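What follows is a single chain, given as structure tokens, in the form predicted on its own.
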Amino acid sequence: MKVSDALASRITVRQFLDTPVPLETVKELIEASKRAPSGGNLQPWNVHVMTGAPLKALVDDVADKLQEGVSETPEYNVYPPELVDPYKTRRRVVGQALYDLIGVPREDTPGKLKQLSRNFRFFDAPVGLFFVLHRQMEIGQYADVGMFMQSIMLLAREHGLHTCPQEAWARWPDTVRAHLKLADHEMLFCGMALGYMDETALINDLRTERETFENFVTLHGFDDVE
């Protein structure tokens, strides 16, 4: 598969099949992705991969806490507190498009919360990944981890797999920390679901819009090039 095809076919999948992903495939994805660039070659990423009983234990733990009304405080802002336009509108539009697709009315808050909670089951994916950073790391290293994650997501397409990057997991730092046995200097960044897409699931029909080239690119000096 060409890189351009992997980019074009990568989507955020929100319903997976329970088909297992072989360990060798997971190892191959991560091993190849370590060639992602990082400033100063810090390679700031640490990855925890869960499947089977450990994954189920975490998922069930969070489900119980949601049922009890328990919540935790993220260690960083996933979105800016006062998101401005056009970013605020983009987020609102894609959220409403998702709920419209699956038939959740705008005023159905419980329905929206139920869908949100699906994040914490990894959308039934058989593999969940967590990306962890040393607390000393700064915004530049967050970008490095993003490039590492993108590499995994694109390579997954080469194997017929799909992914869902999930900063939603930042909502459960204490619970995830306990299950992963993280050290004090380690901070949960986000999760990622990995598996085979359920092609019959309506929610996977969602395709998000992208801005036109002219709306986010400014060219300099190209008029002078023959």
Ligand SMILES: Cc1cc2nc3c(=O)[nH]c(=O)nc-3n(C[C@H](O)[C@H](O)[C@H](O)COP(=O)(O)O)c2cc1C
The other form holds:
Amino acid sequence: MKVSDALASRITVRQFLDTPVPLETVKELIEASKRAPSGGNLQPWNVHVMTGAPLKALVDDVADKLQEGVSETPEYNVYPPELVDPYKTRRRVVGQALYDLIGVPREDTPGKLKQLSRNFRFFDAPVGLFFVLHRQMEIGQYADVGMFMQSIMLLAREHGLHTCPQEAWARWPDTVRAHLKLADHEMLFCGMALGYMDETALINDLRTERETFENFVTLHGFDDVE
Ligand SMILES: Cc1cc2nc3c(=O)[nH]c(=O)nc-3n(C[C@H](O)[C@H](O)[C@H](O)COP(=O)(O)O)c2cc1C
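Having seen the form predicted on its own, please provide the structure of the form predicted together with the named molecule.
And the full complex, kicking off with our chain again.
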């Protein structure tokens, strides 16, 4: 598969089949992705990969806590509290498109929360990954982990697999920490669901827009060389 095909076919999948992903495949994805660049070659990523009983224990634990109305202080603010435009609008548009697609009305807060809670089952994916960094790390290292994650997501396409990167897991830092036995200096950055897409699930029909080139690229000096 060409990189451009992997890029074009990578979408966020929010309903997976229960078809297992072999450990060999997971290893291949991670081994190849470790070639991702990182400032100073710090390789600041640490990855926890879950499947089977440990994954079930985690998602059941969160489900019980949601049922009891328990919540945790998020590991970090995923979005700025006062998100400005055009970002605020983009976020609203994609959220609305998702809820419209699955028929959850604007005012149906419980319906929206139910969909959000699907994150904490990894959307039924057989494999869940967690990306963990040393708390000491700065902005640059978060970008490095992002590149590492994108490498996994693109390589997954070569194997016919799909992914969902999941910042939502930052809402359950204490529970995830307990299940993964993280040390105090380890910071939960992001989760990721990995598996085979359920092609019949309506939610996987979501296709998102991107801004036009002119609206986010500023060219300098190209007139001179044309
Ligand atoms: C770092 C990161 C975290 C994300 N966290 C979540 C999440 O917690 N739950 C979710 O459903 N989607 C999550 N997404 C998916 C985005 O909503 C999605 O990438 C965006 O809407 C563009 O759609 P596409 O991935 O299908 O192109 C996340 C994406 C990224 C890059």
